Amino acid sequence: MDLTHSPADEAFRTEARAWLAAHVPAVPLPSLETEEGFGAHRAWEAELAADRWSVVSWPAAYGGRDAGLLRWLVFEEEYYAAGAPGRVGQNGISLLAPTLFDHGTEEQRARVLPPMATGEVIWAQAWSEPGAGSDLASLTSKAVRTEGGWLVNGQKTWSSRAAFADRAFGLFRSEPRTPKPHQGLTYLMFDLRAPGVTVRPIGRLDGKPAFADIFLDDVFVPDEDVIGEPGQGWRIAMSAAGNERGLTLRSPGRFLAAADRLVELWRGRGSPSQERERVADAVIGARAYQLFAYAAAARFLDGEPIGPESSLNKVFWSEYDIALHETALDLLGRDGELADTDWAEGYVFALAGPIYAGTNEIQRDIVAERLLGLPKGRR
């Protein structure tokens, strides 16, 4: 794999770096898991979009730059190196948008993508249910045919961003009698402020509502908000899950910047020798993840699917994220977890990594069975 960037790629990097240097807020925004912070981050999405930096890999018709996947990786490196705010629109941009590009209609793309790019509409992910998390196929929320659309009932839980978001996307059982549980599911988009929707925030360890329950009572969803064919939701969702676990949920730029910050923290604390190897491991891990991401991107651009290798990726970044933040908190000392710092908030967020986007236990099963060819374990 040739990792040499072309002059055009380097010019793109230079332009992105200059824009970020001129626009990244001098004072960090409030946490996006608060109402105030959510609004501030929404405004930041609009500022990015005004100069077409919010979705660089998208076609220009929807607010992007047609920059492609490799330049997206370049942009992400510059974005996090500049200390830019977290992306409140990530669920829509990284999960729903790729699904619409692959399975949506042109009308849906034209209607949904531009306000997603500007932060005018922020999306929540509504996949998990009280009895269906990693075993997503066991979900029970229903969608029943009615005139002009569907009536939806059920409960979604651990829905990221739902406390303050505008709309959500998820799977619903539209055909109750099918031979296998992953059949007869339909992929729907719905308005979180529609009649019949109740959103109940779920507090994180630090009390901030990073997630929410969504209760649905005869919620009407028009036909125009069905993605793909009714009953084919599982196939569509799995393509999105590949993106989530593979490339788009955690870009290497995020970890490269965090590893650099960890080195600065270590030096600022007098370069303690007992943490030397852990800091070195963090830097090596960030570089390894960067190379893995570029290799995966190259294969994808050659026409290969992301495939079950995305499960390796997910296990790696989720466990790496915790180790990196634990090292930082140990450097900060006994008050590290209690202080209101980026490291403390990052640690709380990292703890959820092995659980969401499919638990790491499930990912290891996928690696064992589909990559290593091992027999299925007992469930």
Second form
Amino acid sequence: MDLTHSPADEAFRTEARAWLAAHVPAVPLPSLETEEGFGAHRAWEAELAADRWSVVSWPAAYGGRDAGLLRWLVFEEEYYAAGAPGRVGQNGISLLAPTLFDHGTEEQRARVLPPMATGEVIWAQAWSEPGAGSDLASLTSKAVRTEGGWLVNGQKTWSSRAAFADRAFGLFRSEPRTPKPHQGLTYLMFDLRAPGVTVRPIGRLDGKPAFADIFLDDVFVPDEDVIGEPGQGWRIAMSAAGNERGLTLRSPGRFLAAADRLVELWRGRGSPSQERERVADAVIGARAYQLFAYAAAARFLDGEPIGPESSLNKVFWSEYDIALHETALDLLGRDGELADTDWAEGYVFALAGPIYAGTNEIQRDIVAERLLGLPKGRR
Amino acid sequence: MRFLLSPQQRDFARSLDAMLTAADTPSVIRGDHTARRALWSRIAEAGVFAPAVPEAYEGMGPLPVDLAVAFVELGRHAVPGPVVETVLAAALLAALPEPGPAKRLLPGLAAGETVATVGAPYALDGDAADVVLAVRGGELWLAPGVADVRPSLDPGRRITTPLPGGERISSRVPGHAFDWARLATAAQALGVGLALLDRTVTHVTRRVQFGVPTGSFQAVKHRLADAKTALEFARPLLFGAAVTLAPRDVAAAKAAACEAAYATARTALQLHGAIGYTAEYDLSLWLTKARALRTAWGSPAECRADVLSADVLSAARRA
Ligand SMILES: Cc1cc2nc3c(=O)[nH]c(=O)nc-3n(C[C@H](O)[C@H](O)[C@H](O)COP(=O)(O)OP(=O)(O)OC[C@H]3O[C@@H](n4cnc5c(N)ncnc54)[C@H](O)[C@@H]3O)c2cc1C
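With the form predicted alone in hand, show me what the form predicted in complex with the partner chain looks like.
Below is the whole assembly, all chains and molecules, this chain first.
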């Protein structure tokens, strides 16, 4: 067992740290869940990409550094320790890109990935529908064959950042009558500004348009935008869902930095003893998450697939994130009520963690049935 | 950076597990001193204490990761006796500036001929120990024995108090030795939690109510999923602490492992129903140990305070 990074990885860390020290905006960008903030964050993605820091783990051909999983973890530690902005390109980078690496065509990768890396094209995930949340496979939006592509109809909802994003990816029913709901689905990409698309922003708890409804009315999607084989959409989409719950959506670096900030806040408030245990738990949790990630990375590099452990991960980070922010707001006392602080923004964001990326109830079912081997119950 | 146990360490765990399964620890706990002593010799021969004893004194150490591996297995099998305290005695003796006591006592500890305990202030199972170290007013003493034997909540433990007098073996107590006790306790607690989870999963898979296994009810599943999550995130803390031996990492591991084990104990009891509440059912041996280990060598609250008392900022950079 070893926790020391190789000299080459440390050199990578130093290089990242120096770049971030020189580039991270001195004044925090406005919230990326607003139109103004979205633009500012898009520009930040471009700045990252200019020196190939936006997607360090990708192949160089698409704008990355071929850095591998361990260096990605190192980069993320530095990124959040430097107080760098949240990533508006997240959905595309952590969900669509891994899918395209595994299931896309060479043409799709060459066309889609470089502008994703630079923030020129921001992607939204269009999976959920009004009638298909946890039971995602019950979705009813349709894709019907037409000359050179597909005509898409239906409604997607809760699509993060779709209010200002450029394109989206989602599942559509392409075969109406199949024995099982997971069959006959096709995974495709579409343009949020194509004719027939209407995007209606939805205000989240604090009113910011963090997600949106997407109405689709005879929207044309060319064949080149189908990911994998038509009808195989479920399998293809699920291979990426593990990425979302696993490490890539919430890197340990983010929580290490947040725990550091919480300790600073606690010290600044005179280290009140009634919050000591919760602050300590935040420090302990961040360290646990970091070490869990190192172990997962080591197994992954040995060729083991990530598998249902990603559900453990999801439950852990989402509960952790809320506990950390609740502690911060309690420490702030009366000021904890103020909505225009980083802690408040983080709190509102954290509250959704147990709901998206597969609710924690669904994740606990996966842990119980697939990791502990308990009998399947009624769903 | 390769944060995984080596194949040798995994083999070590597997062989200990097999040996302890065959040893039937529940009957050892319920048996007499002779049975405990026999088990003690076997675990020592298997190399459980050697990682805590330096090579110079006929051990294999210091190898804290191997020690943690071994103590997870001791916890999984609810092995009785002052196992953590023997490790602490070894760490204390090895750290003394004067080599005399170490030369005299450590080879016996490594070989399993000597059972040691440490009174600070209680000496766990001192009535069964050959060597009773006592921490008194910043000094380390070899006590002439113990008195006042009291039962613990855990039937596998007895709480004793060192007798006054004896031989003063050092005028100062090497404080960092206590990190070895915390680390071993954390490992033992994790093992206790893992055993409780395993046994409960087996139980709810077999126990039928309303015509189906109770393990198919979602309320049951979710409690077990939470137990699994807590234990699986305590595990890397434990091994990370074994790698660094930094006091703060050890404190974090102790707090997390004991909280996870204790929460798992509560879940295990609830999901077993009344049978779990009986002394004759073996589960009770792990349930009560989870409670006892929680406060041994630093309660969760004390450990959390230690996590914050060190310079805690920039955890990322320390990795
Ligand atoms: C901030 C935010 C961002 C999001 N971003 C996106 C996005 O970008 N793209 C996208 O496609 N979707 C997105 N979503 C939607 C998200 O994926 C869904 O909210 C989620 O799948 C849950 O579906 P639901 O909201 O319809 O809740 P429901 O499925 O109606 O669930 C409500 C409650 O019932 C529980 N429940 C349901 N079924 C079961 C069961 N079998 N067992 C136990 N409990 C059950 C759930 O766990 C939950 O607690 C986002 C949601 C939020 C809050």
